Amino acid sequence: MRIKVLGSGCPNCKILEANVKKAVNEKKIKVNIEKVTDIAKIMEYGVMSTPALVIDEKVVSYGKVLTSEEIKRLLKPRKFT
């Protein structure tokens, strides 16, 4: 599993970005987090409003900031067709 936090370094993105590895590591799994902050990658994910969130390269939440528990039902495995 892969993860992005999309932001351009604001408190928000710095929030998400908490939270999302306090939900990993509640839920002691191994992923890949990665930081994007370059404006014209987050803008190839078709996102406008920042704080943004990517799993396996899809956009799954943008313009706010997730709670670890919200992040941690995005984590619950799901089915790619």
Given for the second form:
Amino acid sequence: MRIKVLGSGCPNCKILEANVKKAVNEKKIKVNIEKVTDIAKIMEYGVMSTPALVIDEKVVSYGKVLTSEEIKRLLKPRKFT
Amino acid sequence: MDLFYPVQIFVNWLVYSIFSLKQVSILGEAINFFIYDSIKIFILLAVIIFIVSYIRTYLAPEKVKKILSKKFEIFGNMTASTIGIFTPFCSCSAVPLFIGFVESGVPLGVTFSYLIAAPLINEVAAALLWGLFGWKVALLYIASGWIISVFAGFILGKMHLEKYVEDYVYKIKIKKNLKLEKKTQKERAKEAYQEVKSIIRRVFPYVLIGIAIGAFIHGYAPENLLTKIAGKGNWFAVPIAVLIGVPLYSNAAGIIPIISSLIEKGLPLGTALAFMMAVVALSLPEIIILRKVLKIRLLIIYVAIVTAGIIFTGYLFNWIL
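Right, and the form predicted in complex with the partner chain of this protein, after the form predicted on its own?
Below, the chain from earlier opens the complete complex, with every other chain and molecule after it.
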């Protein structure tokens, strides 16, 4: 699993990153967390409101700071219906 | 009828009966003023932030750019400014916002209207103005902010400044467009409620300090303190107030209560509003961030036009009020 935190370094982006790390640690899973600060790369995802969270190249949230609880829910294997 | 009359009765009872302060004493009056204003302002803040945040859940920037890319000229500027009323503005999101708009074909002038309106017209300021000066002044603030952003954006659009946008902006291509989240009414209400909590938590120390300083000035500063130095007779007061306000980075929350008591001491309302607008609309950190997408020349024109608009509004209010 690959997680990317998109954000150009605003305070909210740092909070989101910290929450992601917390969620990952609590779930005890191995994931690759990457921080994307390059604006051109962020824009490629179509995101205009940062911070955004990308899991396996899919934008799962943008424009808000998810709590670690909310991130944990996203980390569960999702069922696609 | 004054909606807040019950609050005033309650505060009178609290201050004069429970704290047993004399009604005519300066201290009693200042404390009465402080408690009454705080209660009233927090009620207004909660209600207004809730309504605005609720409407905002329909206006994600990813959706706004779609709406705006279909509109041109003055109608685009008007729509952009109207949407800007409901959107908050965090200077850190200015760059992705700007690029996203330009990339999807929103005209430059329309983008600017949005970029000006979003910080200039903000709900915390509107709530505070309503609480301290009445709804007419709050409405006047929103209307004049809207007019400034429509016309500043329109003029910027007419000047054909596209070449002064940093070149890399035009090279960015959005590969995939985001699917917009569908939200239920309940989720929207919950989001709005979260927003109320987070904004109030953030601004409340400033509001309280602002009101406390305001109450102190109200009680202790001599009448007509400012009439001579910054009164209507002094023509330089408006531009000076605006030029001081532009680089300042502060939230409206702390500044408005202080300004409100300065008005009692002779500061004209137009000058005060112009100062407040300059503080919220433009700030040094925002200008520095916008430099990433705008070449210096466009940046200067942008700041100059917005500043001129605010100064003009200041004079206008001093003249009509």
